[in-house]
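Just one chain follows, in the form predicted on its own, and it is written as structure tokens.
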Amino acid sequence: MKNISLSINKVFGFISKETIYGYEEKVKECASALEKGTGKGSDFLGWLHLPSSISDAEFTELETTAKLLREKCEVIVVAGIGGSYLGARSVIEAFSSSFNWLQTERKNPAILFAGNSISEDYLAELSEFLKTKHFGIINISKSGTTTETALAFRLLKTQLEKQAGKDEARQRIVAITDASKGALRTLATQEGYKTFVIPDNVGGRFSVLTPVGLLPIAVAGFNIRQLVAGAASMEKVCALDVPFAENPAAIYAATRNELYKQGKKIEILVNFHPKLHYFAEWWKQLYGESEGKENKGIYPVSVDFTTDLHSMGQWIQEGERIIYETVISIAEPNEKVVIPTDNENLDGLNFLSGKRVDEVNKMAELGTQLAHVDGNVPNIRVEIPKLDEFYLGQLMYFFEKACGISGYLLGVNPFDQPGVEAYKKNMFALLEKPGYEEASKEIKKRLS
């Protein structure tokens, strides 16, 4: 079976191959620190060998619970924020029909998401939609007190108990939370909810291959065993004993850090396949939250091509030269569409007759790459043989492993997120939450 592949040929006009390969010893030190747990944030390295350590019993428990939810529910609402929902959503959106939301008859429940914002309109619309639905809830929160998620769950739980009754509601609620402590663990124990554990040594943005991601993905009807198998295969490809020249995570980490040194402060993740839109959202959190510290870090952004070539293309081509691109390319699409001949040819497209739409897309990709490199935008390319669970699992693990190495190369702790707490403190003070009285006084002074 093939693996995803990495090409950095289009950065050699900006930095030399020798410079990148000069990182070999540094990268090995960083990878060794991950392996031995001697670097910063070593308490959160549970993801490193997670793919190869998941047991058959764990898969069976997840699949059994997913089956029960599918039998009981036509809609499942996943309540979570950040890493507690982006991983699952990225996989589900990648494999769902683009018109899934229009389907009135479906084999598996529709998967909706809540608890990732504080939009009253969204929650009101969701509540209205669910009034006529047999729905269930997967609530994902280590503490059970994260404001966005806890607020959504309170509303959803109240509605579900009202519509289905408390006994039936507890059969349709699953809590994914801490093993022994926290508000959600306490509630789950009191109510008798089915529960899964968020491992203490796996941070949210690395949690897609724990029950946090695997249960919603299984409920949606996708193959979690293949997703994990792909990640496990990439775990071997990116292992410590793999030579630098053959290790895609090592090369990617070295390349992006050298580009950063050369003033390329923004990395644009590009896809030519709209099903990868939420994968890019997952990737942005992974790198942004891992590296954006101590006034350091590459800023991660994303675009969907060719759509965004008609909006962002001008800036990318001729704007400030502080960017580089990492393009995710899918070698073979899952569907086949051939362009027909038109006798009138008023659109002038008969020169494409008989070609697959994907061939046109691939030439758009190649043409864009050449134009952007000519416009002084270095270009990294990651190719996936096809978009399925196995290769998406490979892609996820590749980016996770490279992120750990890259963070250490940058000199930061890639596994904490101290800056995330600042807005929460201000919000709680403004809302006059108990315990925030002094902070509330200070904020009132600032706003007066």
The other form holds:
Amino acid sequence: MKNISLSINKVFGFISKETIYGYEEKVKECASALEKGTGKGSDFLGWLHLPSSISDAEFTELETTAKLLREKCEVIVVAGIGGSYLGARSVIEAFSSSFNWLQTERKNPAILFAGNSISEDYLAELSEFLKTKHFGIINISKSGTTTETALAFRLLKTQLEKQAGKDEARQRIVAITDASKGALRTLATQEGYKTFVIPDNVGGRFSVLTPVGLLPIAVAGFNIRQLVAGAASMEKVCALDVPFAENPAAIYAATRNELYKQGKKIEILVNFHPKLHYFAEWWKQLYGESEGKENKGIYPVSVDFTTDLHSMGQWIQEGERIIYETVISIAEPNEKVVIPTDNENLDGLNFLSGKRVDEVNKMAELGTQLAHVDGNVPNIRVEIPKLDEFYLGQLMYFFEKACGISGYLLGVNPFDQPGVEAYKKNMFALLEKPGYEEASKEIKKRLS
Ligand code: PA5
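Next, report the structure of the form predicted in complex with ligand PA5; the form predicted on its own has already been given.
Zooming out: every chain and molecule, the one shown earlier first.
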């Protein structure tokens, strides 16, 4: 079985190999702090050996629940935000047909997402769409109090109980939350919902391989055992005892920290495959929330190429030189499309006749890499043999492990997110939430 592979050859014009290898000792210290739980945020290291510790019984419970939901429902709404949403969505979008939502004859239930914004229009349209559907809900919130998710769930639950009756609704709702704390746990116990636990020591953005990600992915019809097997295999490839030169998480963490030191403040995650769009959203949260603190941190952004070459390509080629790219390249697509010959050749494309579309895509990828490196954009490349559950699991664990090391190299706690509270405090004060009376007075004074 192959592994995903990392190539940093195209950063050597900007930073030297020796400088990167100079990180070896520091990286080792960071990786052992993760392993021994002696670094910042060590209460949240449950993700580190999660893939290799999931038991057969846990898989079976997830698969059994998924089967029940699949039998009962043509649509499943997954309510959650941030780490309680992006992992599942990134995997489901990567493996679903691009035209999935248009299909009427379905093998798998349609998976819709809610609770990831406060858009009234979205919720109204969702409600309208669900009116004629047998739907179920997977409600995901670790704290159990997140406004976006709780609001969506209140609306969805009310609608489902009206459409299907309270007893049937109870069979079609699953809650994924803390083992004992929070409003969602209380509600689930009271209503008798099937529940799964988000472990205390796994933060939201590291939770894709807990029921948070695994249940929705299983309901969507994808192989969670393979996803976790891929991650477990990467656990070994990125383990503490693997030498620096052979450890992709170590090399990636060192390279991006050195690039940052040299003024490359923005990392662009690039794909040439739009199915990876939401994977990039997951990655952005992972790195953004983990590293953006104490006035430090690489700003993670993403583009879908070649689409965005026609919008952002100009900036990347010639804008301020504070960026570098990390390209996810898929070696072999799952489908095969050969370009036909056209006798008229009015579009001038006969030079491509007989070639696969992917050959064109690969040359676009290579051409872009050369152009961007010429334009002073260092390039990191991660190749995945093919887009399937095993390799996506590998990719996710690789980025998680590198993120832990990278955050420690930067000197921050990669496992908290104190900055996320600021907007919530203001919003609650403005909405006059009980308990926010003082803040409410202050904010009104500030706005008057
Ligand atoms: O990574 C995180 O911790 C956050 O993104 C949370 O996942 C997000 O805020 C949702 O929180 P909760 O699961 O408590 O509703």
